[in-house]
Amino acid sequence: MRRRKILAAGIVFCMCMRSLCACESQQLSGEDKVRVGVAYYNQSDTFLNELIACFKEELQSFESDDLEVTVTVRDAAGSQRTQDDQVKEMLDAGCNVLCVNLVDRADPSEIIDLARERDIPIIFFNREPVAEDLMQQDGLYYVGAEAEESGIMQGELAVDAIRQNDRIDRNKDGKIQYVVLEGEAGHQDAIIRTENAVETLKSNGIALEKLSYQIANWNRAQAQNRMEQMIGQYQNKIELVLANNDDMALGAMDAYRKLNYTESALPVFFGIDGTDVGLQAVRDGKMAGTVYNDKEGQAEAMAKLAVAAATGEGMEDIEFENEKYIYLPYQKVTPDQIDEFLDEEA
């Protein structure tokens, strides 16, 4: 009788262990899961939540029933010390990818140190990382757009305009005065921005009065706040804002507007990256040109990659510079092609 109960018994746990493997082999292993860790560097850059809401959708389109696909975001406020505990956070939490957007370009160091220590591929994006460290070691990538190419289109804008309306000058002195908003002090691509756009209408035989620049961070309400000590000081014979993103030049013709100042007394107004408040601006006829910052096939590229990186699969038919870098073109938006942007954007 003991020998039957021991037998029996034994055939019970068989069958229980061959239910428990079945059940087992039935979900998702590590390698079929992408947990995608995003860090950026502050949630109030219009950009960055148009394009990281394109990428969470681009990575849905990989998610079938052998692959799942999840994604935290982090937003670091402006700190690079708070970034690198979150990226920790995620990392602890099992991100098996990183897509990091970083707060300062030059110390990405912690962060690096963290994924090596894991073996965890990192995604730079928007905020390009000094050459050397994304060099150092495998697994480090960057997909943005080039900075140069979109000063250059800003400025080849703004010399169209100038030379198609000869009310711009408006006190008919030769030269256009203008201002620029900059997005942060000692930022590789605000500068870059900045010195190609004004060298662009120099080159193109524009001559140029800079009146002044004030640093607004990327941010509309600080740029409006600049702007108003700018209209303060110099009144009327600003005729040319050039603004390194949308939502600063957004925030220079809030400015104006709170100063209730005519149509006739503004000046043109310049942005970059396409943001949907900046394409309505263009259609609205209140900004001259936007420079557009191709936030779809930035996503498309980084979720690819992700997908990638994570998964061992597809490496591949992905095409780099350098073997590190992708780059989407910038394309300038003027009035005359809006509609088609703003198709694109539906």
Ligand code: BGC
Given for the second form:
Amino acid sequence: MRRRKILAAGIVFCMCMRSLCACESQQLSGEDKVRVGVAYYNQSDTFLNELIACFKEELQSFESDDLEVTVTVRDAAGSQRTQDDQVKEMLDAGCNVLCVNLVDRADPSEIIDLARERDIPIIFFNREPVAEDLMQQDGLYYVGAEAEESGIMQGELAVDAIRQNDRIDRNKDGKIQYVVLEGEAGHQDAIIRTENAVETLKSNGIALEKLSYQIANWNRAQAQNRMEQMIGQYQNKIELVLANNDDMALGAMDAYRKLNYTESALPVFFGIDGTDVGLQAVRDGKMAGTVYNDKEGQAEAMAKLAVAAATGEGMEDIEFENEKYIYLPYQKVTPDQIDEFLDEEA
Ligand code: BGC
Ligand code: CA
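Switching forms now, from the form predicted on its own to the form predicted together with the ligand, please provide the structure.
After this comes the whole thing, all chains and molecules, with the earlier chain placed first.
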């Protein structure tokens, strides 16, 4: 009995002290500070750098007299071990919400354990963990886009271009000879984009002949190198290049430029993302089209969710699929409406 009384008195005392401190110093309480820790797989990735820049901007818009928002960003340089360590450091430094772009999307367990111990929410983004991992506890979310949709749109862009321009079938054999530049093996956006783009062309009655495909890990320099090899093998037989992202489409163009191909001997190139350089290539008529990967939308959804998850306020306003997922739609970008996208960027 006595012990209980002492305990009760203690609690009352603490509560008074807390409210006193809060009044006196006018400082923001823990819940009024959103300390975001961002971990991403590689700083050489064009799309992610643009997405993270947007995310920082979006977060700023949440700052007010009542809410302090800070962001720390760490690049894992392609190592999951490094990323696990970085996440631990950010948590030790007091981050109260994590945004994680996994290096290995099949291996989030260490990061999930670290967050569970401290009861910190995690928003995974762009590199989607498998559903079983996301479902294992509360406070785990994913923000991204549906790979299938981007593949279908890329296929549709190619269908339209091929129908409108019979010079694309340069050897006039009624078939389109194509090659694919693929993103990292195991990434949700690589194979699914390729399959859906190719299926869409076929189901629209375009006869195709696949010459080759190469993995270039989303990377422009690697894509240039792989494309040089394919050009070496097929010379001017290639009529269409489907790239899983803009950087690889640009790398393919670099290869042709380096080999001094004339305009009339070039294939048509399609990318995905609508990065700054990607959009410029569409505007300049070098890339036939791309698919906009809505980084502004993704950044906005991440910021809103990060603030809500860290403060515990506003979660009810957020719409999820399957209680954990937010997917932003893609959009087709052709030279005709390129100005809309360039305006948005500006
Ligand atoms: C983007 C790529 C990017 C990759 C990184 C994809 O969704 O389209 O440009 O390199 O994500 O994870
Ligand atoms: Ca042909």
